[in-house]
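Below sits a lone chain in structure tokens, taken as the form predicted alone.
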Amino acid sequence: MGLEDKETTNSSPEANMRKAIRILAKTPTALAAFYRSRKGKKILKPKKNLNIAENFFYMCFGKVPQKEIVKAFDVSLILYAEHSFNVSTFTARTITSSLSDIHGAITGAIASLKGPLHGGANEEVMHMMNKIKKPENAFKWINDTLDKKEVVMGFGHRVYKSGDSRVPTMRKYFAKVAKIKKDKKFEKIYDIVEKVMIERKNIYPNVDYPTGPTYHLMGFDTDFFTPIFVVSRITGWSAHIMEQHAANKLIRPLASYKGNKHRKVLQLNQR
């Protein structure tokens, strides 16, 4: 997209402002090309009378489900499209502190987010629902890995320690597209992992833990979680690079050597 776009030089806030809404605007629907070109289907323009959200669906599926999922996928969106300091947006906002431009900005955030200690942690948690397959396997599953010291997706955060702000709002949909897809079954799970999660560790989900079931429930591939989430925070990204540029200063962390003081250093005959 940076290639293509006239203004990819130019980051005066104004500049900075259009491209970010073209790229808010291409990012889903180049998103939703892939999803159907894999699947061998015709490729969907996007409606002009549709929503973000709706678009979404019907690029990708060829029609807009229920308003519920709808309002449910664009709830999603919102609670995912900006987070503060967060791996990503530091990244991006570094790249920009070079002077770099919003596209380059945010191709690096991107390659952050794909991490799954970052974006990809709802796709994580949908392996691991699947791992475990049915609520009978749930409660023993969860206190096997955690006896082996194994690391549970979708649970903890560097900042919240008592539990995400955004989990209760997401699970409420979570529950509201598992009853219209009348599939209860990863609501449980859900449940009883989070139970004893809580119980022997005190680690509260974050965000990632709802989001992957809901979007499983709604019919997205699990390796576009990821993607989806890349959609709502070009939004949070393209505020943080704007914000950068208007009062720039390079960001250039210091680093403390921890080695040794002093080395010796051999002799070329003798190496």
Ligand code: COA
The other form holds:
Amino acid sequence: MGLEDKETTNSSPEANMRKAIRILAKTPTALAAFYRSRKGKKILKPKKNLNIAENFFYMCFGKVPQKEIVKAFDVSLILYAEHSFNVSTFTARTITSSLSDIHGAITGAIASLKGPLHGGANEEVMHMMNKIKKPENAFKWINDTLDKKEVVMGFGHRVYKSGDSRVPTMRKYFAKVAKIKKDKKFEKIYDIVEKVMIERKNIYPNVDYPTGPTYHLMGFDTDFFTPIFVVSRITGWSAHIMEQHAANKLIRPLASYKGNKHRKVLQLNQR
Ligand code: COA
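Next, report the structure of the form predicted together with coenzyme A (COA); the form predicted alone has already been given.
To see the whole picture, the full complex is given below, headed by that same chain.
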């Protein structure tokens, strides 16, 4: 997109806004095209009378589901849209601070979002639920995992130490989707794992915990969960990039060296 955009090198506030809107519009369309083409299905163009959430369903599946499902997806996009100085936003800010452009900054932000400690966690949650398989296995699985001192994806947060404020809302929509799909298995697993995590570790779920199984129940392939997060977070990244461009200072942290003060170096001919 950066190579094709005629305004790539113009980082004025007006051009940045136009580019942000283009990136926000094109990314879900490109993603849905990939979704269909890898399944051997015809690519569908977005429809003008549908909103972003409805269009994404339409372009992936060829139809728009019930209102409640669309609403749950829309809510997840809103919850994911912006979240201050998380890793990917900080990455976007840092890239922008060298006066790089919005396409470069968003590309870098995507690379950092895909890591399992950040946006990639929603996919990892689904892999975990698939490993657990059924509610009867959940209690033993989570206790064994904690005994082995392993990290449980979808739990914990650098900032929220007593619960992620986005979770109650997403949990509610997860329940609504599970009810419509008549599939309570993942909710049961969800509750057991959450209870043990809080009781044993005092660690609460983050928003990736409910979004993972919700997207699965909506019918999305697991490797699309983090790209969906990208579609939403483009708004937050763009706002930060525009703010950085508007009052830029190069971001350049200092590192303090803690190693040996003096080290002897052997000349090459003495090695
Ligand atoms: N599962 C198991 N233990 C966890 C944990 C988790 N998800 N998150 C934190 N802990 C443990 C740590 O191992 C550490 O234990 P210790 O004191 O015995 O070493 C303790 O809780 C404190 O954690 P800390 O490393 O200070 O948390 P952090 O702020 O550095 O980490 C995350 C925050 C998000 C990186 C971390 O919670 C994590 O890796 N979560 C899973 C990935 C995830 O869901 N990411 C999406 C975030 S929105």
